[in-house]
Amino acid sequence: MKKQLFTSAALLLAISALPALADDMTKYQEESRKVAKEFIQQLGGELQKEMKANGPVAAIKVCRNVAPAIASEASRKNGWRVARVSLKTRNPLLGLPDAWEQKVLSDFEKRMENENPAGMEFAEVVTEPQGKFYRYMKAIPVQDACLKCHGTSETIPQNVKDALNSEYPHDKATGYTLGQIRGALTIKRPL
């Protein structure tokens, strides 16, 4: 009897618990999507500054130096995780995604028939080894602008190809047409 009255009061408890959780999902994805409109629209404004007045070639140390110090900037602000991250992956070094990461890219990709990916995003609360964390991946889909340096082999130009080769030689974030999701934002918030 003890441990029936204990399990009804425990699930009475959790059920009384979702409509907080439920603000809380709203709230959380609220400020990741800020956080996300933010680092774009500043990635964005940096990479179009420097394409207009330097070129392609020049850009590409705006992703290589100033996308990772927008990134960080914004971890230490927040205290989140913010990233960048792609299946192609061009820098390595920046981070590869975690499993989660990849489940989600793919999870993109596959949306990509019936979604427009300039919307997708996803979000959950995740249990891993290291705690409980709020998840958050916003979907970056390739520009006019991108195809400079991520296109196809016959959209980039060969000072481009030259540029890319010197820096990431094991490059693998070309092939891009207009449209497609070149990878995506990721913030992993701690709970």
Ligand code: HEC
Given for the second form:
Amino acid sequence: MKKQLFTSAALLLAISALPALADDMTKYQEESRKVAKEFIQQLGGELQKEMKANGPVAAIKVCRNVAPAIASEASRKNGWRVARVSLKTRNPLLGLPDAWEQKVLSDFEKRMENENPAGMEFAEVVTEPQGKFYRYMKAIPVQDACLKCHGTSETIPQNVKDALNSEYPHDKATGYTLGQIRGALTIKRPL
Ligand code: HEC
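Moving from the form predicted alone, what structure would you give for the form predicted in complex with the named molecule?
Starting with the chain above, the whole complex follows.
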């Protein structure tokens, strides 16, 4: 009897916690989407401005300096890890995915068969040795503007190739075509 009472109390507790958890997940997702959108818009804006004003070689430094700066500001402001990762990195120091991110990126590739990468995202609560985290990823599709620096041999101008060769001799982030997934924005939020 005592045990039964305990079980139903535990069950009740579990049930009453469920909607809260669902609410939290919605809230976390909305907050992550907002940070991801701001990041992508801010970087896109700066990149476009520099490309127009001074061309793609000059714009390389926007990606080199501004992208990590926006990421670390977002991390500081929110207390989360905010970064861009890829299965084929240009800068392995910042862009290498961890095991969870690798799996999500591979899943994104599979989802491409019947899904538009523009709205592709994935979120999950995971327990790791360091604690519990809300993890979120949003796919970053290849657009026209990316091809000058991440495209094929035909779309990357020679002076950009030269600059990339000297600054990123281990660059893996070329050969992309329109609509593919270049990588993802990733958020890791301690709970
Ligand atoms: C002017 C050249 C240039 C253009 C245009 C450009 N990128 Fe990049 N991209 C770079 C450079 C340089 C890096 C490496 C930055 C660093 O050192 O952290 C990079 C890194 C990245 C990364 C981080 C992962 C990695 O490979 O290191 C992603 C994701 C990315 N770019 C996506 C895009 C997308 C999407 C577009 C188009 C909207 C784009 N880039 C346009 C030059 C460019």
